[in-house]
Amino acid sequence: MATGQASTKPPDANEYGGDEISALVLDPGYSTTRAGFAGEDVPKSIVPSYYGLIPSESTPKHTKQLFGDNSINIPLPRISISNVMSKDGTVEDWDTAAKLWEYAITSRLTNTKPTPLVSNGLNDPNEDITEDITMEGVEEQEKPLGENPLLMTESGWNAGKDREKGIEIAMENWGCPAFWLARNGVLAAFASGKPTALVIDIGASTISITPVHDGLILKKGVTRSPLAGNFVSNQLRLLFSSSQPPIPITPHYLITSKTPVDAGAPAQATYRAFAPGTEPHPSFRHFQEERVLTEFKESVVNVWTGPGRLGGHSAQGGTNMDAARQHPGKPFEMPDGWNQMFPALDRYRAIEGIFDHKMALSDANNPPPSPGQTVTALISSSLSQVDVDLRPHLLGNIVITGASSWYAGFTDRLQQELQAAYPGVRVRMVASGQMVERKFGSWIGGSILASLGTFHQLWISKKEYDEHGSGIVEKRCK
């Protein structure tokens, strides 16, 4: 699956390790980043991808920085949320995200090492000693991953700075013998076991369709949206607003105390308060609601599997969403003890964006998506780019990934769109039924390329890089 300039030469197990030291992979992403072991079924350490901030009382200017989930979640005082990523799926912020990482791989699969005893000073010989005591190689024995081979994900639309930057950590700040940069959507492909897929990535900020042939990224087929997790949360806040009356939502560090009620029924809940001053920032609240609303995604949230479009008409003559309607609702209860049953139009509706843009809510700070930004219009924009021969190949072998994928209803909608709009065309999706294989698809395929064996020849070594610069990175993981 991989390919790369190869070097000529077998390699050297002393440059990175060989067979005897595990590889990590480490997969960020918007939502969260996923480290572990290759070889491994899933990733160890899973790190949300948001950090927290705290100002400092005595110098205002500085900052402590919160990461993991123990730390960000709790309301400290004035304390605010930011992400070390994009909403296009790329880093933002390279400094954070350093230390982000580093955490993630640290404190779940490798402590950084402390200075040998033999080069510390502690315990030299009780002979004199004219000469100064030897520190070289100490700051490389320091470095967390010193040991250990690193392939690292990236998007298909990642930037070659940016690719540049993401080796010059692995080698510089970590000490990596070794390093490979792998792109997502091929990944996902591998972990279905697919040399050439259209992969279907929906994660929190961004969908993307990544068409992958023989192992390679087309890069011109290469397409992305914001219509994907979050754009479906936005949908739920502009829902619940425009309800009557609208449903608040209440996170749950605001509750301190709550007494069940009857569906519909006010909310008997006691409230936290805060010493004036002392507020967590409007940040941490959108964090912690988004919490809640991905609960409610998980449990309410479905997508109208047709016939037709939620916004069509049905063979009978009527409209689907009268159909819809006719459909059982799923309850749901919020943090401080407010619930209903939510009708079935509400749960379809949420998501029906993502297929149709007509459907979508807006208000002033959410404009409605154009249709090119649509999961089928993706899909044709990218099919579009590529060989025509080629396009019946990719369409019977979809693979769907990312954890905004995992609705009642979307392999089954998405098969209809696909099927409706290539009617000449056989078209399969390969979607695991297992929520941690299309969660962390990109991470497992990560996780069997790096524990193969014929895989280490195209290892970017510590002496390649230290020979070539940061730039070998483009020439080699293409």
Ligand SMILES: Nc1ncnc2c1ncn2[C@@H]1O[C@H](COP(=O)(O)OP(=O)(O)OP(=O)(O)O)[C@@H](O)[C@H]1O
Contents of the next structure:
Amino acid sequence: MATGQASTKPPDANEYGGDEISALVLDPGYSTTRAGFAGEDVPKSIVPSYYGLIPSESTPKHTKQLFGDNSINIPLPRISISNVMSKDGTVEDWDTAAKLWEYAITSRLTNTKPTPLVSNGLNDPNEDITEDITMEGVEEQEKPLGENPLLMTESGWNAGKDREKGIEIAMENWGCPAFWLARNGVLAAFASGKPTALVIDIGASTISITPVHDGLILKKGVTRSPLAGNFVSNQLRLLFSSSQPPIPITPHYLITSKTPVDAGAPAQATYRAFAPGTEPHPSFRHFQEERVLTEFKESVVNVWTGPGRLGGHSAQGGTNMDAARQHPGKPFEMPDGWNQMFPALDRYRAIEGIFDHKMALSDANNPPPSPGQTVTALISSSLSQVDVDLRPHLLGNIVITGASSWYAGFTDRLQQELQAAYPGVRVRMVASGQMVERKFGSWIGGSILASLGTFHQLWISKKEYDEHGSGIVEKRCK
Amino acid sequence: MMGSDARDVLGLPSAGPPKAATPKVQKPKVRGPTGMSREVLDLKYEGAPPISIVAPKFKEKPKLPFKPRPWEETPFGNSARKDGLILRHWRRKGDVSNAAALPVTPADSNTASEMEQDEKAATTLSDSHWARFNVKVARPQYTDEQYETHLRNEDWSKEETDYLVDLAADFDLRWVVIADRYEYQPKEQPKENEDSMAVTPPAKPRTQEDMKARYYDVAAKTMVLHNPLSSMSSSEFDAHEKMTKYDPNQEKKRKMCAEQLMNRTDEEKNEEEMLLRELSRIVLNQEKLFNERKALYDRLGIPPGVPQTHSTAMYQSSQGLTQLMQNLLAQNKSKELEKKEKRRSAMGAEGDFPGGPSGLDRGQRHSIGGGPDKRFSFGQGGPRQLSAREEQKYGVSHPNERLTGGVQFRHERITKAGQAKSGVQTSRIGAALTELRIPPRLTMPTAKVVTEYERLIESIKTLLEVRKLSEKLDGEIKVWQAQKEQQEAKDRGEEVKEEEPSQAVENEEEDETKELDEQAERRRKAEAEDDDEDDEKEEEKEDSDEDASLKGSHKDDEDTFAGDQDDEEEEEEEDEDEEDEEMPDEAEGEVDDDENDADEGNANGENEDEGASSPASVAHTTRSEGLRKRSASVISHISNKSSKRQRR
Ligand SMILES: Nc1ncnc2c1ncn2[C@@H]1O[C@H](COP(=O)(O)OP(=O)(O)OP(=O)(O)O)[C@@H](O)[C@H]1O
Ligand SMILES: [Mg+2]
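What does the same protein look like in the form predicted in complex with the named molecule, given that the last one was the form predicted alone?
Full complex below, order starting with the chain above.
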């Protein structure tokens, strides 16, 4: 009885400062878009930022867009895959992004109907519905987020007009009563309970360093490079194609059946055949390969934890590469049943390029990274832009976030590299041991922020938006 | 066995009467979780219906001992907002504890549910509990007039000051952020005509310290404007005091130091720690060590050549120690003794830490630096890559040509530099150095200091040379003067015009001037000072002769030659430095020249009486004084420079 009562009693608001107003938090990334209610500890809706496109046969101009894990992984005839985000970590295709986000929010979170199918373009628009009728319908329709304030995240280098698009969509298309735009670096720092931190976010498309001071990013100190998850995937592709014999990556959708084979033996599987003209676009295969590679990254790839770099020498005089050869390998089975023990050197090699540009594999399509793009170089160039007094403090509060930081040994290695680069300063890392916290760091920070009572006064309300226009974002969300 | 199977066996109609059977069914038995499977139950209750049809019944509502209080989505406003945004949160219906926690607005907060959509609604709603956390820094307020009278600053326009003050208020005086976001762009000047480009004065780069200094200045002054110092409360006064005492330069220096501290390498850090530890160890054990040493001396017997004192003060300097060691070595003492000696030498080096660059000292340093070297350094295997700073520190050079002299110690270079060909010269150099208060043994003979020291010595050598020359010339001039006077006296006596000697001199000199090469010409210009032209020319003649002879003599002494050249260059440099000051001097020089001509004119035309006799001698005295002045200024200049170098 007593316990029953306790569970229904809200925690004392004075204790944690929370005051939830059913706000939504939307955190778009290159690989996935995360959405959920503020105050929860994981996003309820995780949707790939990739979307499928199926060209309509009758009118080639019209294409059908597919959103969500359930639809974009099916090899529908002539399906191609695109991404709403650019390689830069900023939104590229705003129209589709708005639809994708709406899908992410309405499919799982709000029970309001999504905007009518006719106007949201989710279905085939070859019916002859006159424009004016649909417009009337839209006017009457309740806007999908009429009740929920929305907190959106953006990257630290998002600037100019791109910052205003978010509020336009939220206010005009979705009818949000209030809106806020927050930097994902700041939110990741909040998720670790730090108002001042150096946030290292290693996502899919970019690795970014964001110095945060008292909840505000230091713009000049934001640095980034493309040596993130996709880079590691490409390293793996290079590694596979350069091994003897080359290792093919056969995605799941191509396999109809398989029989187990011994390690190293050729795969025995029957492959799916597509009728001519119905093959999926190469981008579909690439996307599916990426899924296999993510699996490989999760289970096989490891970071060399020293001492020294993989390309360096050990204290005994031998090379570290030789030392690495002695380490145990790890088995991995491809979707077609082909499997092998992957030697430790390969496991280390795939990610070493993030720390040591000289160790990165390259070919014509994958130019070698420059020395300034490695994590350590990014961090030092970021720090050099920051006030001297703040530097030791930042180095003592390094927050690591992003799913691509989940490789075993990543934190140790970074700690070593930084301590060597700044011997006079105590370098301390804050890296959550929970996969979800690492993966959704910035979303969780947004969830915390949007559920704080003190945050109520910060929201940009619809009224303010109507008064000042979308430029208000630049003024308020600093 | 299922009931239906049984019926099949018995041939009963399959459209069995489940309905009829229903009443027989014992509900609780079916419903109750007996833990038996249905088949077992079937066996137990024969004739049990194949399917038990149970009217669905929900679980009873629990009878709770308290009345449930529903939650409701309550709208609320926030007085910290000006736009009356109404948000909703879930609250217990009629929750008093919550309502009490809220600072209730004049209207009753419980009537909130009847809110209207109009503006006023916000005020009748419960105010957010959090509104009171909305605090802002006070922005320094000033009117345009006040700005003009009190706050003007050439470096800061009013617009930029306003921008700064706004930014500071926006970011609540988080200076790191303010400095990061500071993007003041001066307004474009209105175009005068179409063609002219819009003139935008370039934005001045502002450091965080500049911004702080300006802001504190403005804030402190406005504070006084609004509230004179006398009526300030103590906290206000403190704030004012702090703001007026802010020193941006001090801050900048501090930051520079902080940066250096941060950029220390591992080796440097370890070395520093090691030295500190060593120092504290020495300080702690001083007494003991002294005693031990004394005991050791007593045991060894006092080495010859060492005065019979028990004071160990003389071994505190590395010189003393070297001597001592030599003595000991000469006595061919055992290895063990040597070892102790070395330890003592380390002690000595600590005793006067910035002690000269003696070999012992060096060894000690090396051993300290060598410790951490052996440790594995991260990032590179094998030989460590030195950073540019470290290379400078360790004096690593990458000469393009082969080094001719081989390995050299810096102290050797120093002693060599101080020595001249003749002993007199050497002692003079020594005297000059003492005059400049530069110790014969440099305190910090870093590579940089040593090169500068060498340059200084070279300059001193030239200076001495020049001084010697000028003295010689002075003497000569005096002789000529005397002759001239004699001649004049004779002339006056004989009424015969006699100009030959001076004329001859003039001609001679002119001829020589022609011979001067370009370099000398340059030099003349540079050196044209208040000195007599004659002096200069003579000097130059000699110099150029010397050069020529050097060249002719197959550069047998390349070093000196190079040194001379260096000297000249340096002197020129210095002269350039001093150009501003010298402008009037040069003018004077010319005047002097004229005077000389006039002298001759006088000599020619007018009769000369004894009283006015000495325009020449006056000129001479001024000349020599000028020379003295000049050499003094050169000395002071050099010493300034060198002391700067030393400090560096
Ligand atoms: N367990 C794992 N180990 C290593 N890498 C992983 C793991 N799980 C996912 N990844 C990789 O992490 C990347 C996705 O990371 P994350 O979700 O942080 O990126 P994002 O936020 O969507 O992208 P971005 O920050 O670049 O916009 C993908 O490249 C994926 O392959
Ligand atoms: Mg991300």
